[in-house]
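The chain below stands alone and is given as structure tokens, in the form predicted alone.
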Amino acid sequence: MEHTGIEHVKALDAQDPLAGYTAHFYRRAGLYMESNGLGLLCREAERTAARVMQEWGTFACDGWMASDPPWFFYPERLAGAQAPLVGAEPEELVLGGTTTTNLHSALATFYTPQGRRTKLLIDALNFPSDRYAAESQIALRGLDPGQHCKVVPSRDGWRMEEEDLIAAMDETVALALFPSVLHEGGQLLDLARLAEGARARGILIGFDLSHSVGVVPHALGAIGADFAVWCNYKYLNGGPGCPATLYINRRHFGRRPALAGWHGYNKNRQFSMLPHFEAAGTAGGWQHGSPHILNMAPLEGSQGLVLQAGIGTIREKSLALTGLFLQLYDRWIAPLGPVLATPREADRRGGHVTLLHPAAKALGAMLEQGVLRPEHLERAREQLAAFEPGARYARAQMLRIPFAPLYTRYEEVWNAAAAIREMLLALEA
């Protein structure tokens, strides 16, 4: 993309192979700024949710086997359909719980400190909930999280370097846990390099893919990840309360899940109600209680839309959207002060771009409403006045701008950059 004029941008929308998908979603005014927090509702999700509700009304308890597909196998079926998105085998995936509860389940199984290997390695920019889970799992083993949770610092406060993470993989580390995309800065880590580094050092490794599944293709099996977790309500648009997905590499199928529950039982004998746990010989063995069928139902429709579009095409457009914004940033925004936190390299970018600026919150509010109002300028001036010159940027000064390829148009990217420029110029006037 060499040109960023509005006519060129409109031409990009006209040629976009995903343009037709926008109509599937319920839209709102302004640029939706929470695609990486909660995806929009699509009509396919609405239909599958309605179908499952109807099955409940028609079959009642018999729906566990009489519905189509049977609710009894719903978690495995829905998760298995995600296999092309993450480079896994269907039986290595299961749907249930939340990202954090799935992480607890995986850590309880795979974090086994012994001898000198007692530390759980994370990065300083990991999502807080992941760190909470890591530290609590360390404490459950009678160890001090302050001593046994090894945190790799960031050099600048919003990016991580793979060489730093690998250098920290020493003989004291039992397990490493990293995100795919940093939720604040938008940096995409090289998971293959990290997995190779861990494997060469005899360290188990897991990943949190919450900010990448559905917008970045993965190859979990090929890189040899031991486990992974992710939510389904961001780029997969599964809706609030949608259960999360857990990936267990098949080489661990013989391992007993540390947190057993009746729905993780061998499906052929589950209703025998035997007194001792017999895990299913797949990732399904890591399930716990009965699945949240109604919460899962919208995902069937929404992820079907993603699979139909194709993760390769989605990634291509995602990079084009963020690439266009970076060009506009260089031309319009950078001269006015905001600092780019997201890497420029295509293979280092996830689905969102982050700018650092004292008035980030006011800029975000303006983008969401789609129009510059006096109250936005007033709030921005207050934020500028409160920011000390030379101070380190904090979370409050981060403007995260997500682009969802299935419903974000190129013209919206252009409008967002133009609106940021307009507001920054108004603040200088």
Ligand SMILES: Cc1ncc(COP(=O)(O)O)c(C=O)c1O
Second form
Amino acid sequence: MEHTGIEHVKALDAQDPLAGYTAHFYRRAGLYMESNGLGLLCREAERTAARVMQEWGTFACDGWMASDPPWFFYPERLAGAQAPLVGAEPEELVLGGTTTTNLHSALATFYTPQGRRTKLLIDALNFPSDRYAAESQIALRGLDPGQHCKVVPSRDGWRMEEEDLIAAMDETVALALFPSVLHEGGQLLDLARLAEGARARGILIGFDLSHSVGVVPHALGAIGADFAVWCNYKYLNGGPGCPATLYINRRHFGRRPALAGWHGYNKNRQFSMLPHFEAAGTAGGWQHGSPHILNMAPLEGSQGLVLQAGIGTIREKSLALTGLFLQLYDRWIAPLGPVLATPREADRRGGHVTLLHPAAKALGAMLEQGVLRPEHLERAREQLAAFEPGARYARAQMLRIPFAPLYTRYEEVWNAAAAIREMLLALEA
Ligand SMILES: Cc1ncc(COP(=O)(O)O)c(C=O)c1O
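Please give the other form, namely the form predicted together with the named molecule, since only the form predicted alone has been shown so far.
Below: every chain and molecule of the assembly, starting with the one above.
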């Protein structure tokens, strides 16, 4: 790949085992810049959503048991199908709520400050909602988040070092919560190393897999994670408002879910409507109220496509796409100024690559529209003029480029890199 040219890139598309999947999606003109925000709609998602609507029309309330699969078991069924993506057992997974509410539910159960072990450990680059949840759970225990939320700083503002995270796991920490892939810089953390570090120090550990599920394979059971949360609307393409997934390691099935509700009840007896809570004895015990059947229906089709493609093949293509972009970055883009925030090593990359540049927003708009317009240059010039030399890069200066393997072609990576170069050269002229 040293001398990558357009012919070579076209050959990659021609040999791509996932090439047929792009036709399943409602694609857009330019490079879709939000596949790590909200994945595109695919025909399969449309079909399963339409089927569930029809079931409602046909069965009305009987749909809870008469539909196929029954709505009553739909959250367990859909989440259970994700088991091969994350290296879990089906009964360790359940669908429902949001990533944030699942995090609250898990923290309410597993964050039990006692004696000297009172702190909740997070990293400084965590998604803000996770930090808000962590701090509010600390406050709910009557503790001061300023004292008990231990935040590991980043050395450079966009990466985290595993050794720093592990060094912070001292005897004051009760629970650690880290992301799999940093939502801004795109770095993939070594979850096995972090889980081992936590276990060796008697600390419980949870992960937020929102930016990796469906694009990076995980082995939650093998690494011994205590719990994990993720959203299903990014690389799993479940659509806006799609419920999230909660993973509970089976060694915790005996624990009482801290936030109980009737859909977390032992399903054999849920409708006995007994006054005292009897948890389901699986991750299903962490459910609360009526599942959002209509919102989860698209996920049945969209994750089916991911499972059919195979997470190993998806990861291979994802690394090839980001690897190609990195080669073109070195050749065309780096000399023009943008800094690479994402680590270069394959085992430290997630599905997106992040560049730092004062005109990131204008570059992103140009990529999204697929064509360089005078207004992009005008905006870029304003952004360049507003950036103080020597200032630290902030979120506004991050150009996050996601390459969803199911609907991104190698040629689009080539075109994106060429377009960035063209715009940067025009700005220099
Ligand atoms: C890493 C991460 N965690 C949590 C969330 C919040 O998810 P939700 O809106 O489902 O609570 C997001 C949303 O994008 C996210 O990217």
